[in-house]
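The data below hold one chain only, encoded as structure tokens and taken in the form predicted on its own.
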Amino acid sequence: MMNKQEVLSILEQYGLSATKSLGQNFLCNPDVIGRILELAEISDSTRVLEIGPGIGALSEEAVSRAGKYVAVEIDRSFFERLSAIIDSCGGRVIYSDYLQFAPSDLDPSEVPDVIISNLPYYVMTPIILKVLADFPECRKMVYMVEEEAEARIFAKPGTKQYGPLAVLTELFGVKKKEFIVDRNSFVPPPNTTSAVITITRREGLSWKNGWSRFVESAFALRRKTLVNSLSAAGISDKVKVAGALREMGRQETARAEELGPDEFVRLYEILTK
């Protein structure tokens, strides 16, 4: 597993560098590579989805383990070195903005059961509600976020922070906040320090393909009202909305940070019976 040497060699061999504006930092630690993977209980019958594999940190070992790998990568300029790695042990790289990518894309036999990346901030929050639509089917999924960002994915109702990212999370599964990564842990060194968290699909969920339009439409004009909120993004009218927070022995002047998430998904199922 690579570790900070291996990691500027390998930028050398192939004359790569970090994108600051992709948010490019290589993780060279070993430890941290290694706790990941354990995280991700990937197995010969695992289908593994990598976003962003950058040059292959957790890709070299994830991509031997698992018994269906596919990684999606943004940045066509490490095209030779994910080959070297990853094409030749049979695994498959799709050269994608994730936030492009269509499912579709994938073979049956290639549908994840497990997800990872280390996300950049700035995307975060559209990539994994992306995932959540993309593939509600998915066990278990490990990122690594900016320690401050993953605030906004444990947030309680009622504060600043909580919203879709939230909501859709806390209806998918449990969610944990694993182990902390300090900044020395990549190259180069991020301003911040990183969190890495697991997601696991809660059992018998039933996903809703609604949701996540539902929820998102419900917080697109967080000074409103659901009713206005709702009303707005053509979810139903103002008067049903008002009925179905009566209903739920809400106040019609509810709004959408008030809501817990199983109170989303009551309402969900009041609009849309």
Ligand code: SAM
Given for the second form:
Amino acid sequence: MMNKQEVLSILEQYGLSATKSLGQNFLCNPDVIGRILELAEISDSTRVLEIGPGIGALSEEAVSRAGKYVAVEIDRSFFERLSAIIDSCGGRVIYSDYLQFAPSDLDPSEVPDVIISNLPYYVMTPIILKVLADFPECRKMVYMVEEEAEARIFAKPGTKQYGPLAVLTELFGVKKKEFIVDRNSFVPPPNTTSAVITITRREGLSWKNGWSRFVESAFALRRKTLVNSLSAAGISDKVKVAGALREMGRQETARAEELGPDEFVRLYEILTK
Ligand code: SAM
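Could you drop in the structure for the form predicted together with S-adenosylmethionine (SAM)? We only have the form predicted on its own so far.
Every chain and every other molecule in the complex is listed next, the one we just looked at coming first.
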């Protein structure tokens, strides 16, 4: 597993350098790499999707352990390096912005049950939210996130950081803060400390893709009441939202940040039935 020396020599060998605007901070701590792979519980029956493989710190082991391995990487300059380690093990890399990627481009045998990513921090939230919508059957996600984002993922109702990321990840699964990763575990070091988290799909979950737009609309006008934000988004009219809130024992003046994740599901059900 890659240490700092190896990362630097791969970058030199392939004439590569980290592009800051693409959130490229390459993992160079073998202990952290090993722990992420352990959390992913990859066996020869696992179908893995990696978002942003970079120069392959996680990919090299993941592709050799998995039954199926697909990566989505935005930066074509990694092509030569990634081909060398992934193609020979039967995996494949799709060169695409994950945010533009259509899950229907995967063969049914490639639809992942495990997702791993040392996430590019500049698009972390939209990637996590898109994964939930793209792969609601996925069993486990193992993500490296920056500390500030970790706080938003685990935020509780009534706090400033509470929003769609906290609500939707909570509805999807059981979230766990696994361990903290210091800046020196990356080349180049990012500005903040990072953390590895896991999200394990809830037993019996029946994910509804409508939840994403509903929750995002509820928070879109953060300082407005739910009656105003949901009607402005065209989800429902004011009278219905007010009635649904009363039915739930909430005041008509309730704002999105007051509702727990289960209450969003209840409100969605009342308004869409
Ligand atoms: N997995 C590698 C590692 O751990 O060393 C690289 C992680 S680096 C933090 C993030 C990676 O995501 C980079 O390879 C970057 O090019 C890629 N990336 C950035 N934006 C992306 C996007 N929108 N879609 C797919 N990959 C992206």
